[in-house]
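As structure tokens, one chain now follows by itself in the form predicted on its own.
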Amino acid sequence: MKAKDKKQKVEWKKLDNASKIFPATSNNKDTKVYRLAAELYSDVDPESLQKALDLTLRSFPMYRFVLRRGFFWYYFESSDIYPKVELESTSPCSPIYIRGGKNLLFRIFYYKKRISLEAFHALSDGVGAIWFLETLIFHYMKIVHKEELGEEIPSFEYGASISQKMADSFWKNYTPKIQSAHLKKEENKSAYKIRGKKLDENRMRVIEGALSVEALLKLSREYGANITVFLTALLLYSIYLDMPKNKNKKPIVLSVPINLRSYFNSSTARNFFTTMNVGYDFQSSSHEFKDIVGLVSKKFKEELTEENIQLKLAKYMKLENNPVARIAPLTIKDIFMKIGNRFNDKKISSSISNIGKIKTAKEFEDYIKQFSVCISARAPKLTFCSYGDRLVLSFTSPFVETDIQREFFQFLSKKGIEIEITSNI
């Protein structure tokens, strides 16, 4: 008589630090759900991605675990869930979160010659969800190249242990006698916000642009910014062209996310990431884009201080070691969240994201054309990211109208930038 198989050992992992507001705010018309997507030469093998998703989930173990909802936290809890890739039905960036399920918080999409990679904020940010998506496109190309390669396939090392992909950097790197009261308070002042005709369904328009990173790297110099603080200046420029004038007498304020992994030497493939505020006051400002530059550019220099830094890590943890939060029932943190949520909404216009540069095997090169981001989103947001000389800009919206993404373009184009745009709408 055989013996019979004993149940999987449960393993369960509090939610980092950010991951908490997701689960209470995410909804049908803000998902909390970003898509990371490779764009290959050739039609994508599913038999092959299948095999890619297996041997990547070895490495990313926090990817088959389920969230689930305590008395006093959400916590995250192992599962025996596998996941399947699926050719992509659903509209981008679709509600995978939901309250009293248990199911896992990533999906693998395929269609015609791209990969793609949907996951819940809680899981994870942008930026540790780039290094499965490398290491998903490594295995697959092994598998699907093999023979082209021969003994030319590369080694791939994700570079961190499993235990420092799942660490909580947050509790790791925070500093409990830096107080956070010191962090410069920002305004409570209600930013400009954008309206429009919602798209049927909660659907979302995504509005893609790919162009040269060494010829936008170009024009930003020549205003004395980097790729960043260039494309945060514009973004605030063609809000503004849009803009209703009786509406002028509001900021128009950025939420622009910082990756602080860089700032403490973390590998964590959770989220790590806190924010920063970049506004523009148009009714007593310069309408000059190259003066909108140089106060973005001054901002940004004051908010990426190590001080500031360390600061606003302080503030993100102030709120968990608070005694009374601590003890506070879920239903109740839930409601404290959303209100905060609303709260916070009201001081910003949009959001800009950069996940960086992603990275593969040289020998790879010939095989991919190209990776994007983009996120759900209440108004118009903009992310990007690049590979080689190709950076694609991703705008995401639930309106109908297009004014502020056609702005954007239009003033890259006219300053002699090629873009080839793109929508799924």
The other form holds:
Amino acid sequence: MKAKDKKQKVEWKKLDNASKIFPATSNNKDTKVYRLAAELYSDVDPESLQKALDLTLRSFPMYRFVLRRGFFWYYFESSDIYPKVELESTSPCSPIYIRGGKNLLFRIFYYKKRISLEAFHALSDGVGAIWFLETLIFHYMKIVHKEELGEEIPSFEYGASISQKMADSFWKNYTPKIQSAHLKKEENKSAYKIRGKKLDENRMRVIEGALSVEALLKLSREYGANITVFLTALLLYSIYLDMPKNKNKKPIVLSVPINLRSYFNSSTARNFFTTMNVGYDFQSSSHEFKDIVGLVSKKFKEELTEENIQLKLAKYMKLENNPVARIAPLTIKDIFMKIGNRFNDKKISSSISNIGKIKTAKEFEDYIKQFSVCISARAPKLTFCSYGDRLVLSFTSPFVETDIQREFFQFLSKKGIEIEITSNI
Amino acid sequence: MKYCGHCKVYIREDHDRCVLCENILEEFDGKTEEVFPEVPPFYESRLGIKIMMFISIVALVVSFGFNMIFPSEINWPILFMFAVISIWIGLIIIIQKRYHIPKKIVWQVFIVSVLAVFWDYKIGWRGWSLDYIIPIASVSAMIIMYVTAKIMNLSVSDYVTYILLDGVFGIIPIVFIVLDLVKVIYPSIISIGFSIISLSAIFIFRGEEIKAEITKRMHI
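May I ask for the structure of the form predicted together with the partner chain now, the form predicted on its own having been displayed?
Next comes the full complex, this chain leading.
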């Protein structure tokens, strides 16, 4: 009887501000699923991975929640589903959330030397998921390399309490008094749309290029920029080189996510990010790569001020707190969010996302080759992360064509950077 | 690894051509890896649905054609069209809500009731929809729901809301009796009585869960 009572006690949580859009806008073409992968030097042992996953889930209770529809909003609900690690058998970023389905919002794959975590974006952002993957890898290493490590088993730095990890940082950190009128109005101009022939079955083409952080940093510095600014400029430039010249009336605009944890005191493992748009008009501005870097650099400095970030947060929270929006039934909200999303999509051509540096204990460095990240995309998108000196640039694209990717990697290789390419098709 | 002399990049997998420029690759160190699995194409034939769709269209065309050649007083091709549409609505709901059985059952009660009233009205209002269909549908739905919940070991929170909804629906025949819309009152009385008893049972024994479910589902 006692066990039964325990089973019936269901916990639930509201979705945070950034999560709200994902269930309404995900579909088979854009699944809103991202993948974080760790590549080891030896083949993955599924049994140890399963044990590591069981241990990891204890520190991340949110990962056992399912997403459900209420009358007014979606919500997370705790479940008693135990996830199993699976041999990778689907195309990267295949659908996870199915409307009405009651399944977990993530999955763990293994294939040869690779461990992949795929998650639905409503559950967590890339930074939150890295935390999960780091914990998983920690437990896995500890189980698999028990003998080699001997006494040297490092202790794991949990970093935050479970309630901190489950916190809705949007609620905790926004200042409602700020007038969002101060926020510079985003340009309403539609952006250049990258077109191409779709791959069959809505599959994603992933092309990853691994290179040295040091070499890339050196090259970026030559242009007076940091890595993110440099790569953003290079992506703009690569899209421009591929763009039909009769279409260059429209600017190329990239959406760049901003990790809000670095601006606020938060250690949530859920979503806590916003985005900014970085555009470049090739019709009226210089076509020199150097000038593009300069402009992108300026735009980053303008956008990433503390005040601007506060304003952005307040703007989104205001939308969520709007009384009319709140009492609208979910079916109506879904429709409006889809329309809003479509309008927003018109203003951007692609996106670039830096997930940051991934860290593991020093003792494990000999066993791990690299980490990589990719995300579902309706146009070629770039995501990257680094581990030690190895940075992996991943392009995800729904298209057959690879011209943008080619221009991008050729630019780097012509500057003398050694690149190792991996691709799924 | 292999090497692309055009792009000046190394390729880790065993490809013949460069994924970037499609030029032929050179050997580099003879060692290649397989990083991603090959995912075979996923065939979804949906042949059953295609055949049904085709039969529906053929049947409709034939019935309209027949009616034009041999006119009759009742516009039966239109009725036939409504029949086809009714079947499709029922099917779509079954397929769409396949993950959620209690929800599906409540939807079926609703759809069956609406269609029954519609059909009753269309073929000269004999009142059988209110007399029999609505009360019987709601009572049987409640029994089916409770039985499936027990068999499938669903947790109370999964079905309690739907039994509640169906219970409220099952009381509606009170209106039919009060407004004197029904000729045969036994099914209605059974439905009303059954619904009131189940609702009170739910509220008395599962009141806490219902409260929790409602705050969760209705949070603004």
